[in-house]
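Presented below, as C-alpha cells, is a lone chain in the form predicted on its own.
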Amino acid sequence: MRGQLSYLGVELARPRVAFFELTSCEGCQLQILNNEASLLDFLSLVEVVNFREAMTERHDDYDVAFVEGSVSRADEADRLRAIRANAKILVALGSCACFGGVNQLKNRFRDLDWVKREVYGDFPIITQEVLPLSAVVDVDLCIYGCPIRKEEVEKIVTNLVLGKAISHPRYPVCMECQASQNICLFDLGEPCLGPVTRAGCNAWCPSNRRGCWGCRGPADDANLAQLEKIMAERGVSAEAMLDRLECFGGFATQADLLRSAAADGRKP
C-alpha cells in the first residue's frame, strides 16, 4: 500500500513505477532483480506497477517509468513517446538508454544498407539508426553504466522517494581506482578510459583488472588529449583507443573528432 513510508516524521508516498526496455539485453532490469540482499528494502521505497522481468500484472498508472535499451525501429520511438506522456520523470536507464550502447556500434559503418546484408543476408530486418532515448523524448535522469551498478540504483531511487537532490560524481574513474589502492592498468600493458570516463562505478573493471571501455561517458573536462598522450607513451596505438572510445557511444563526439584529425593527418 502507498502512504505508510516516513522520513524524520513526515509520510512519504511511495512513487509508481514502471519498468520497460528497448533494443537491449535486458541486464540492466536484471541486475536490479540480482541484488537478493536488499531488494525487498528496495521495493519497499517504491510500487512497482510494470515490470515484464518481474511480474505478469501490468498497469499504465505510473509516476517513473525506467527505459533500458536504445531506439533502433520507428516502432520503438512510437512507444518510447507514450512511455514519456504517461510518466511524471522518464530515466534512461543503463548505456544503451543513455548513449546507444554498444547497439549504435552500426553507426560508425555510416552505410546501414551494408551492415542489414552483413547480419541479417536476405533476411527482412526492419532496422533504422541507433538513438539514445534524449534523441526522442526528453529524459529527467540518467543513470550511466553497462550494466547498472545497483547500489547505485537503490540511492537515486531513495533521493527520488526523499525528495532530495541527484548528482554524479564529476571526477573520472581514475580517482576511484587510486582509492581503491589498486595498480594502474597502464603499468600492467592494460588500454584504459579510466582518465576521462565518469566515476560511479566504483572502478568496477578496473578493480578486477580489467581496463575501462568508457560505458557511462566522459567525465566532466575530459582531457582527451592527454588521454591520447598516455595511450602513445604506453605504446597503445590510436586505432586501438578508438574502439574503446567508440564502444558504448558516450565518446561518439570525441571518437569523430579524433578519426577525423587523423584521416586529415592533423590533431584533433
The other form holds:
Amino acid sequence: MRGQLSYLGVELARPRVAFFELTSCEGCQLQILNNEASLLDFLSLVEVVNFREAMTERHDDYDVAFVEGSVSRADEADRLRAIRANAKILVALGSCACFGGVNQLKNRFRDLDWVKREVYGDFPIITQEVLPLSAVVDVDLCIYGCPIRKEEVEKIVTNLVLGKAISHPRYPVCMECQASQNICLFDLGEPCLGPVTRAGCNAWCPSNRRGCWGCRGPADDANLAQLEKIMAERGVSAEAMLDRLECFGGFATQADLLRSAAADGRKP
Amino acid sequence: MKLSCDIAVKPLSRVEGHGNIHIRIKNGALEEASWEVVETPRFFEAMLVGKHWENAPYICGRICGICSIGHTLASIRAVENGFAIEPSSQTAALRLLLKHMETLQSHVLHLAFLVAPDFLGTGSVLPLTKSHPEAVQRALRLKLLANDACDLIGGRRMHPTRTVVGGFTMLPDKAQLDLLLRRLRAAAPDLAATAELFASFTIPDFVRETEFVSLKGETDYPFIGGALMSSDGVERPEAGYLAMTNEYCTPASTAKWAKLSRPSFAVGALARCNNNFHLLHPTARAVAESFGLAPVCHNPFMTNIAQLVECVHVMADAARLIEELLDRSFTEPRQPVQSRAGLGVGAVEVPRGILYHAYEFDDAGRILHADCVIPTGQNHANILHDLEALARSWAAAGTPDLEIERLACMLVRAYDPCISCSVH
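Next up, the form predicted together with the partner chain, please; the one we just looked at was the form predicted on its own.
Entire complex below, previous chain first.
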C-alpha cells in the first residue's frame, strides 16, 4: 500500500498510526470517525494499526501514537510509558490529554478520600490525582479542544504526513469570533473566555452564542488580569469566572490563584 | 468434541471503553464466565458538588463522547425538574428532534462500523470499504445526515453548544431545517438497503428470559421523561428512579451494577421496543415484524435489530417534527431560569437505554449531591448472566474455541456497551 501517494512529485510513506485512550469519554477518537465526508480520504493518508474502538486487529509497530485522555491510575502511567517507548511521535489528543480536561475538576477538592467516598461509599476504588500526559512522558504535539475539531486534526495529520511544520494560532478565540462578525457575548450578558483562550476552533462555541469555557487552554501572552477586569465591569461573579477557568485544566494556575483568593466556602 | 478451553479477550474491541471477557471450560463443564469492567473512573458526581446549576449540563455532557447529547438533555431535564421549569413546546420539539438524530447516528455507527464486521467476517470496517463499498458509503451518508442535523440544532454533534437549561442559545435556520427534511426523505432508501443487509445475516439463536426497563410511553414512543416501567410489571414515576436502579458495587467492576425484580435486567433498544412496541411508527413496526421481532423478545442479539427498527422510527418521527416546526413561527429560544432548593430528576432514553441524572440543590442553586445512573451500568449484570448461560450451552455442545470467542464478543457488542460512560 505504501508509495501510492505523492506530494510535489515526492512519494509519501504512509505513517503507521495508533490510537489509545486513558481516562476519557473517547469522544476525540469518535470525532475522527465523525469525519464522514472525508473519512476514507483521511484513512488513505495513514495506515491505522491500532484503534481498539473501531478495529479488532492490533500491532505495536507504529510511528505516530495519538493518545486521548488523562492519567488517573498507575497502570495508565505504565501504559503511557510503553506507548512513548514505541512511538516516534506522541500526540496528545484533546483537552484531557493536554491539560487533564474535565477529569481534573476532582483535583480541586485536594482530598481523594472524600472524592472516592462521595461516589463509591466504602467500596475500595483506585484513583489518583488527574495528570495530563506531559506530566508523565514527553509529548511531541498537542491537539487542543473538548472535543477536538475534525478539520484541525485532518490539517495537522496531513502536515505530519507531508513533513510540513505544524503550528497553533498564537492569538485568542476572540480574534476568530470578531472575524466571524458575531455579536460579542459580553454584550448579551454571557461570560466568555474568548479573550484569553488559544484560537484554532474558529470560535466554535461563541458562534453558537455559548461563551468560551477555555477548553483549548491559554493563548500566548493571555492577559488574565485584563480579563478579570472585563468580567468585573460586566458584573460577572468571581464564581462564574472560576467555573470557566477551572473546567478543563488549561488555566490551572490562574484557577488556583482565584480559588485561594475566593475561599468562599464552595468546598464541601 | 472439544471439552476444555480458556479464553481471555482483553480488552474487547469495537466497543466504547475497556472491558474484558474470560471464559474457562474444563471437561465439558463451565468453570468461569466473567465480564470485567476495568475502565478508570472519572468521578463526575463528585466534580459537580459545590458547582452552580449552570455547570451541570456543560460538564455532564462530557461523561460520554457518543451520547453527549443524551447526557446533556438528561442533565438539563434534571435541573429543570428541580426548578419546576416546563420547557416550551418549541423547545420540547427541538430537543426531541436533536435526540432522534443522536439516536440515528449512534445506532448507525454501532450497526455498520462495530457490528457488521462480525457478520461479514472482518476485524473492522476497513476491509468492508473494499468488499462492501456501497454498504459503507450508505452508513457514512446516514451518519453524516444525523450528525449534520445535530450540528444544526445542538450547535455541535459532540458536546453540544446550544443546549441550555431553559431552552437553546440559538435556533436553527428554517431554510436549513427544510433542507434537513428533504435529506431525511432522500435517505430512506439508504436505511432500507441497510435493513436488507442485516436481513441477510443470521442472528444467533439464543434466548434467556430477563426483565426489560425503559420509559413508559403514553401516546408516543418515549425518549424524554415520563413514567418508568419494567416488563415484570414494576412502574414508578420519574422521580422514583432509585426504586428501578438499586445500584451496587461489585469487585469485578469499576462501574456500579443494577438490579430490580431479578438478579439482572436489560435496558436499551430491545427494552424500549419490548415495552413500547405498539407506539412505534407503523413503518418501523413493519420492519420489526419482517425480522420476527415482537414483544417480548428475550434474544439479546436482537438488540441490533431493535436499533435498526428505531432508526426507521426516528427518521419518520424527525420528519414529522420538522414539518411541525416549519409550520409555526419561532418564539424566544430560551426562557428565564429561577433556581430553588430541592431535588431534580431527569430520565432520558439514550441510544443504549434509560439514563438518569439527579441533583440536589441548595437555596442558591448549587449542587449538594449528584447521581447519574448510566444505561451500560444497568446492563452489566445482564451481560454477565447472558455470557454464563451461553458459555454453559457451549460447554455442553463442545463448541470450538474460536467460535466461543466470536460469539461471546458479539454478545457483548450487541448491548452496544458504553463502558467509560458506565464508569463515569
